[in-house]
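Okay, so here's just one chain, in structure tokens, the form predicted alone.
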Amino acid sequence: MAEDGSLLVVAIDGPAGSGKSTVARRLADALGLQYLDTGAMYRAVTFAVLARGVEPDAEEAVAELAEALKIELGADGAVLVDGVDATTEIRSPEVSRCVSEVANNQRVRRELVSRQREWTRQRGGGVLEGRDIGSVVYPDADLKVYLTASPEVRARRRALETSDVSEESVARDLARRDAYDSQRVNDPLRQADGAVTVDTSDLTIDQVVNRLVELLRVADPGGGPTD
């Protein structure tokens, strides 16, 4: 178990389009745990930054906004930012273009990592997905997974989610974000030590989830899904 032995934590990291969100939700259901999309938190901050006319690279102003911001993540995927429903807006192209820069802000990361750990403590564990869960947020998670997929598959998946954007445009944005996230100074995207890599390119969601459940059983024979 993570930390003091009372938490069951699964950390799922990987680039956009690798299947993190879908797999994490399904795995959480299979294990009887709650699910946290940490990327939605960074997108919520970015949404607030843009909505209030703050420049994403204005480090102090962005950090102060993040530290004061109320972010509510519903089990149904709804995202409220200071009471405003921003579920759709946080996935906009504008937010997608700026979220990496906001996420590179050290104070923003420190604030949100603290909130992510508190969320997990309050729920007795959970399935957390993002880009630094296994490396920073919960390096001692019960299971650490790095999901990946070919660039073509990732672009196709993302293009299907945003029907008004071409697959070529999505592919360019993914390449740009991959480079930025993997090279940033603060908590770059990388495979955590001890994480299991799963390439989801040719796997169904059920196949991925079943594999992770089995890996968790091997890592913790007394754990596994609840009935």
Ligand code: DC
Second form
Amino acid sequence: MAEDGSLLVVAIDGPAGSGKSTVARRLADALGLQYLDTGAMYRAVTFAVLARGVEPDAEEAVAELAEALKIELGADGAVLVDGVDATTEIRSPEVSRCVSEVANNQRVRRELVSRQREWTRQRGGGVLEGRDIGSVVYPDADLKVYLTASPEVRARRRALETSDVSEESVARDLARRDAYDSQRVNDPLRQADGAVTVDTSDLTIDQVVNRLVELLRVADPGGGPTD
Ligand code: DC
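Form predicted alone already given; the form predicted in complex with the named molecule follows:
Now the full complex is given, and it begins with the chain already shown.
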């Protein structure tokens, strides 16, 4: 059990295009939990930074903006930033280009991690996906998973999601972000201690979700919150 034993938490980390979002959403449904896309929160901050003409590397200005920003994540994937619907805009190439820089801001990370823990507490647990869930946000999660897939498969998946960008350009952006996210100073992407690695390259979504349900049953035979 995570934290004080009253939360049921599944932590899913991995690089872009590894299947995290789809798998996390489906797993949450299967377990009757809610799902949190923490990458969308870093994207929401980046969207606001760009919209207000703040330089992504202006550490203090970016941190202050993040600390005051209202971010609302709907169960249907909708993202409201200070009340404005930015569901599509947070996935734009411009936001994708700048988000790693914003995510390397220590104060931004502290603020968003604290909101992620509060979100989880309010719901009695959840399936959280990102880059640092099993290593920083919930190191004592009931199940920690590191999802991965070959670079070619990941680029193809992301290109299908963003139809106006070529697969080559998506592959270049993914390679650049992988390098930045895993080499950055603050909470880099890495496999958390105790995380189970699942390579999704040749698996269907159902196969991955079934595998995770089984792993959770083994890791946490009680299968639910304890309080
Ligand atoms: O999952 P995504 O590609 O939408 O995430 C966008 C960026 O946010 C990614 O490049 C790294 C960052 N991120 C992070 O640093 N920590 C998280 N928990 C989630 C995302």
